[in-house]
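Only one chain is shown below, in structure tokens, and it's the form predicted on its own.
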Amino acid sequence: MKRLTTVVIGMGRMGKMRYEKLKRHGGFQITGVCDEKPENLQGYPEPGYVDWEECLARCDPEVVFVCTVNAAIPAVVCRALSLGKHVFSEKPPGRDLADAEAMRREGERHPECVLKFGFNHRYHNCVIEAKALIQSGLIGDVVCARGVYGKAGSPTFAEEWRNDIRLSGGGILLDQGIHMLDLLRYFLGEFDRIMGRSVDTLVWKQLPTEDSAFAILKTQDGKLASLHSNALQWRHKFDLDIICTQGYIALNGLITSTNSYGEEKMTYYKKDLNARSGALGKPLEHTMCFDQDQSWEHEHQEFYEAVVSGTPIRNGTAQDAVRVMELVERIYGNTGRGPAL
């Protein structure tokens, strides 16, 4: 296995994991960690920095894989394209869509990079066969879904950096909400209407960003669906429902590194309007459960192959990047980042 110089720029929670999980992959010789934390950086056994221009231009890796605070994102991306480096980023990319698009055209610039984005939603096993299901035209056409993911917070909600408008540029529509918007698009397609939206604070009132953003969104070719991405949920919370012609799908729970969402579940249903089941309303169900969350691997993975082997990234481009932020700021709307009026 061709091993690829690496270096991890952010080792606050999602570096460590990223850290970890390239190094059991095997293909990541992993030559340098940045922080601007030092305490961030100890125990480690390559050399640490706490500035990151510093540690691309010394260790001079052929990947960087950027886990830093949204405000960092563009610039650290931007700046490791140009050198000509393969990225990883974490999302979401950027603040705001204006970031997304400045990475997106710093990518377009160096067509020889892979320029990858972390949603790594779409490698969870109950989505891999949700698709796959969709696909085979078992339960007929995709026409509508709602999705709901919502968090507890926690005793320091309200002090965390993703609540700092200038480090993050939203609340939780932008954290967490654009996992699920990105499985709408993957699932549905693309949205050209906002029909409607209602960002707002409704318990965290010291907050200058949301805690609850609701969307109805619809494709041009009429598909609906609509999203609750919450902060006061108290209860972690994963649920989509795929409706179909012929049937619905329904994914219920998410193995995280939490493991606080529920056990992760696919079920589907067939149309069943003659009770062949036995009870209208009832029909048989065939629910498929999961215990393990390979999704890092899988896009490890994706990333990995796709920078040694040429193949192209089909989850988590430049161009997902731009659609799902897309949504994220019509959903916002004329109010900027935080609660709408």
Contents of the next structure:
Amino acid sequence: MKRLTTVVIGMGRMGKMRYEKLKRHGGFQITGVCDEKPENLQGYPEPGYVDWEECLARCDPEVVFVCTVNAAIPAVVCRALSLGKHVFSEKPPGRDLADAEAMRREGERHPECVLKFGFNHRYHNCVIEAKALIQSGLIGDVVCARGVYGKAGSPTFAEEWRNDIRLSGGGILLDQGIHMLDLLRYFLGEFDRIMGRSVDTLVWKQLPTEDSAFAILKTQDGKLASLHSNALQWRHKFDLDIICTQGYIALNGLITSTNSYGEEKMTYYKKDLNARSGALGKPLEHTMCFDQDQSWEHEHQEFYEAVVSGTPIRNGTAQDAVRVMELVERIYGNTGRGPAL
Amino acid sequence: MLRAYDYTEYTKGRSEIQDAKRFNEELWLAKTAVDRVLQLDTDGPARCPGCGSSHIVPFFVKWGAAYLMCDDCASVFTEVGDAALEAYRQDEALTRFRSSPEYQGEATQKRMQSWQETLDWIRFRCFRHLGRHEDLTAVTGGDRYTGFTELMRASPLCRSYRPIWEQEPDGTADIAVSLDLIQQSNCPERELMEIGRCLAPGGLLFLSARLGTGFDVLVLREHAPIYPYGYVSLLSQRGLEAVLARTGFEILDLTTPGHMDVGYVHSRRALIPAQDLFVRNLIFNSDPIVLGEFQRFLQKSGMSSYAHIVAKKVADK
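Given the form predicted on its own above, produce the structure of the same protein in the form predicted in complex with the partner chain.
Every component of the complex follows; first up is the chain already shown.
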């Protein structure tokens, strides 16, 4: 297995997690780690850097994993691409659409480099199965979807950097709701209209960022989706209903490192108006329940294959990043809570 | 391997897959055939047909045939030699009964919905693992019901659907179907080798099997709706995994979607052993909602007595 020299820039929670997964993959030889907080570098055998430019210059890696705060992502990604490095960047792709577009342009200037963004949810088992079921045509065409992605908040929620709008660019919609937006695009296609939206700070009143974002979106061919991204669910919650012409899919829960989003399940049934499979209104229902999260492994493997074998990136392309940031920005509009502030 | 449970919630009459009178008639013919072949040959495998272990303990006796349990993987099986098993399979009265238009017609009428679900399952998983679910070359280890064969042949899934003994040349089939077959064999390994021979590398095996570790089997033992030699090898999940690995298959999906365990035990509740206090309390005193929830628990926990497996052929053995 070819081993790619790799540095991880940003060793907060996501950087540490990526580091562990990359070590386990075997195809990435980590030659340096970087974080502006020296305490985040303790305990790692690789050389540690507090300056990301020095890290890139000294390590001269083939691959750069960018796991910094949102505000730093564009500069690191663009610099790494300009140096001819392959780049994997955490989501969100910067603080705003301009950041995402800048990274896409830099990527286009360096077509020899792979650029991928971490829209990791596409690799969860429930999402993989739902996508296959829809593509199989067995339950017809998607017509609409409802997505709810909620966080519990925490005693220190207000102090988190994610709620510092200078570093994050936005609140819960940009931080977590972006995953649900990406999935809605993945299942329904491109949205060209925002039919309704409300971005609010309903409970965490002291925050400049939103704790709740509702949106209704419509594709050009008339598919509808609703989204509620929030930090006031008071528990972790992931629910996505997908209604098709011949059936229905519900994704409930996600396996994560904290095991706090509940059991990851995909439930589906076929339309049965003649009640052949069950009572009318209660057709035969299948539930697949998953006990493993292989999403990180799948995501890293796709990136690895793209670098080593030149296979195209399927998920988390620069185009995906720009399109989803367009939606984020349009949902924020002039509410004063997102990047349009 | 994807370990998922396929929880299927039924709300009406799903257990009526056979008229009681016809079921009893079939049972009587089977018992008559067993009585006859028991005299012939009882030399069977000395080892567990699943994991191969020789640590075997007695489990129960039914119609004079001893059922054993593997102490290592918990598979359940009865010892029967090839000659006796073949004589049972060729029993004229039983064969004539099962191939009669009445028997086949009733099966088509009562099982079509579940066959359609099986077909949907195969199509969905073909698309998931092969990226296509139409125009595939398919083989079967043998179908008891002509209605199911006709359904498969009429489906866009299959370009062809032939029994394995008609498939030529070897190693060319996209998918192989083995529904409720290996439980009838005294050597599941041989059956799986035979069906695997037809599959192309990377081809998919769709396997369903009655499990020996199912709730109804473990509770009811000889009173469970299993009998010699319709049910010879009731492997456990571990036993199935072992025999599939030995025959060159990698399991992709394993679910236990059986939905009849609790119904079987409930309908035979007077036969639950007196010392099974918990089970007796559960079955005698619970309302249908609790029993339904318990069935769901069995499915989810791999304790239902019916397994669905999708496995990929990874090597020639």
